[in-house]
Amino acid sequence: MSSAKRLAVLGGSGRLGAALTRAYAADFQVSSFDRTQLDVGDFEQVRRSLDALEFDTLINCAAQTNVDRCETHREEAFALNGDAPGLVAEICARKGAKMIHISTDYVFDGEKRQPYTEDDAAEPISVYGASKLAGEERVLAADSGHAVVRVSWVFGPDRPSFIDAVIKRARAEEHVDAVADKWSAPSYTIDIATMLRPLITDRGTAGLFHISNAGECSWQEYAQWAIDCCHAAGVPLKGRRIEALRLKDMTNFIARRPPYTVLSPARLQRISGLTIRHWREAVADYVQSFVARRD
């Protein structure tokens, strides 16, 4: 195996990190770290572990992604989402390695009503979004060869996500609801792995990228489609219809949520030539391949 195929993954037990670790194992020499093996909040451990590791590309999936916790633990959020990626980026630059840092659609305020491109100004409205934007800026400032990849509404088989929670509720209850006035695009971890591959194999492809499945939807539409796919696949559910909630009625939310954060993956498509499948097809695949097989 050539040295050009040495890949490190931080946050390797998370929903996306686990999928990337599995997807790339056949083609890369993958060193994957979960939080117990490498805590990005422990900066001395980060320096010690990464200085001793040989790798050509590092994908950072480690983050504090609890949006409401970030709002009440600002210092922790900026340490994990801002300072830690910056430190990792500096280490990668010093070692001559490329860093691919995973960020979020929450860096936007959600006031736009058409898909956000990489040229749109980031204006976060929560501590989570602001801390992630700080991480982006530090990563890109550390080395012009690094890449930042924003993703949205990530789902996949390795950790439960929004649609898994919806399906779980629909198994037990007839009445299930979801927010109808918040829009984005679901991103299937298995598809993200495919879309990220050109950034790994082409060291010259750097900068800011948006990645998601094609199309857009509300949380309600997303949930309804998942339930419809479950019924079509023979998954036993009590619930069949997703009722509408309004974002302003979500009084349990501490942090503000941006109402519209659809990301345009057009830049990556132009560079890679990839065809990105629609979110409905990806969700149907997930339900058939993983949810239905659990029953």
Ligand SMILES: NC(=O)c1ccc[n+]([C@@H]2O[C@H](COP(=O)([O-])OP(=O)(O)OC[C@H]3O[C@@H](n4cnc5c(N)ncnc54)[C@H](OP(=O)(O)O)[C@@H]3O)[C@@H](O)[C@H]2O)c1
The other form holds:
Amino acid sequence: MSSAKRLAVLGGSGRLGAALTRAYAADFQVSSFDRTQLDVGDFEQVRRSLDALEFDTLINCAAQTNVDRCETHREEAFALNGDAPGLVAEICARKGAKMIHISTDYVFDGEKRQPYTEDDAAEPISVYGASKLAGEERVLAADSGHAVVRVSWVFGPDRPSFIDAVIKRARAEEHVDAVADKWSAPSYTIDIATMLRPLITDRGTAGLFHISNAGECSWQEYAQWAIDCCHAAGVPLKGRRIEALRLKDMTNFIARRPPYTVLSPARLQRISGLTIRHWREAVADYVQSFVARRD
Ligand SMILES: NC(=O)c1ccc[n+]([C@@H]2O[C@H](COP(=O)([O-])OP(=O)(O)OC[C@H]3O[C@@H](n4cnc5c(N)ncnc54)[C@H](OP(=O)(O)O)[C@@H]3O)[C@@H](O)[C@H]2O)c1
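I would like to compare: after the form predicted alone, may I see the structure of the form predicted together with the named molecule?
And the full complex, kicking off with our chain again.
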């Protein structure tokens, strides 16, 4: 039986927050808040709501995740991604609760060509990345028992992401393309829920962690595999081949994107002994379980 029984989730209707809320419902007493129930930008409401709540561990999935919006709304980005997690972390510390704060691979500049470890220097090249890094620093400074978990390329059934946009395009047209010179590893929300468990149940696990599915790929390889899985699962598509784009051709991007942000989950694996499945297996599972069944 777990030692942490009462769990709070912020951003509970988002892609990751909704998946975690569902995944943990059987084992924990989960209080999950969407934006209408708890606006993390309203600091008075944050204090009131969390002061009144009894919980052992809080997972913060609430964030301004629109990378381009952050670039043009700097103050909002730092308030939601920097100040808000900092405040939540201080409240958790005061209550003797552990905070697990979700962060991003975009804290790195993407110039490395080997998986980033927790010891690599974070040097964000966008307002989004800088605001998320500010949040990480505030959370870790508030209590040495808190954890910050960086994830990359999150996908899952609760909210459409890159993979769903690719499949939607391939359903409608023959020509589909994706960037071939940007690399990371997709992270399936259902697998993230499994990987986070040791951090919830073992209060001794604190500090910085990297989490993703195993392996690495470009957006083009990710998209091609998603399409291949759809074909194998009998999902009717017009597009079969993903053509290559270059990152520098993405003129609609406002914020700069780091080219290489594979995260090494070795630290978590060492601590937890978890086997992390390959991103291809996770994508195949997602297509089979959710995309094919929608048809
Ligand atoms: N998506 C990715 O590829 C990716 C990659 C790396 C890291 N991450 C990190 O993973 C975490 C979860 O992201 P996600 O993929 O689940 O994205 P998401 O679906 O956009 O989730 C973010 C959640 O935050 C909520 N939110 C935004 N402003 C809020 C506010 N003022 N008060 C309360 N809630 C607010 C959103 O509410 P609404 O439902 O009302 O919009 C949404 O539910 C974030 O920390 C993100 O930085 C994501």
